[in-house]
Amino acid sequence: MHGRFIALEGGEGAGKSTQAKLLVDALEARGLKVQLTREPGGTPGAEAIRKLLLDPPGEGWGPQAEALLFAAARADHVARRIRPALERGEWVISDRFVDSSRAYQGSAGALGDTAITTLHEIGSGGLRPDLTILLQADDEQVAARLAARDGDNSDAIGSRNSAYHRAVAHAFRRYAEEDPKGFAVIDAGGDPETVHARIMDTLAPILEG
């Protein structure tokens, strides 16, 4: 039996990492074999690229170089971890996937969706999750979460200005509207357990199918 692939998406501070861990615990409690992973990262090669992206050398990367690095990290991640796990019948839960590149580099970075999806087709065969869970929280809650997580030490992408992050949020909303079957929009407001319950309700048809 082929496994299932679920990606969690959203802007900075939406709670993706917390919810990914809670989801993995819940799926394992049901007896499923589950891989928890993240982007950029998930394999030794992709984690090395992550360091270059989030703590860039010198003056940092331009949008084109940044998009290429993300695509390279994802290609390794898909080839060495995600596809093999799915072929073994395992579930894969990823904290971010290609829609982050579409939102951050394609939309906010102005490279355009076609460029990002073409890179994804070349590098990763156009792989899509079975479902993308888009977490959305209000600005106050996001700010509180970021302050608790990062303090004054945001990474190179998280520290970009508010206009950039508004463009990212707008792009995610647009993708969900354009692909309602591929996306589930989840209210990320409230405590982690409440948000987790919303996610499990959303996943019920897949779990029962």
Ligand code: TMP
The other form holds:
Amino acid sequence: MHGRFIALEGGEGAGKSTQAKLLVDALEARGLKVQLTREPGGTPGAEAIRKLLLDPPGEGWGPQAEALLFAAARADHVARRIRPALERGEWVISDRFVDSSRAYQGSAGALGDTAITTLHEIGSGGLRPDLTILLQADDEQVAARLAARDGDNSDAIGSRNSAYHRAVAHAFRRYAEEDPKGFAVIDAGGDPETVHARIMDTLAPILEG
Ligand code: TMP
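Swap state to the form predicted in complex with ligand TMP from the form predicted on its own:
Shown next: the complete complex, the earlier chain at its head.
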């Protein structure tokens, strides 16, 4: 038996973490065994790399080193946590996955999609989620959620300028358009329960299948 792998993606403050938790609760209530995880992170090694990425020592990472660190964290996460869980027949819900590297390092950071997908192939055998849920929020919602989440204490990547984050949002939309079967685009507007209901509707075919 093989489990299901669902990734939640989107820009900063779209409500991914809240939705990941609500989704795990709903799946567990159906009797499924579910792992809630996140990127960068999800294993002790990848969580250590997360700290290096979000609060970098010294002058910070260049674009290439940053992309390699994300790929290294993901390789450990996939090998030690995601693949074993899927092989046990469990569901894995990840708050971000490789499309964040494509959008942030590849597109907004200008490394290009080929470099990121090549790193993913080397690091993680090119593993793709069964479904990537893209949470799309408008600018006002994002600003309000970010203010409530961490005030002005944004991390090294979250604090990049608005042009960078616009490029990230644009890239996510493009990936979803290019792969309509692999993505579900969900309107992140409204209260968390409303957004959660949209996600459960989208997952119905996978849950019944
Ligand atoms: P988050 O836990 O708030 O989502 O923070 C993770 C930050 O790292 C966020 O700014 C997005 C960024 N990120 C990348 O730039 N590339 C990646 O591959 C991943 C997983 C996250």
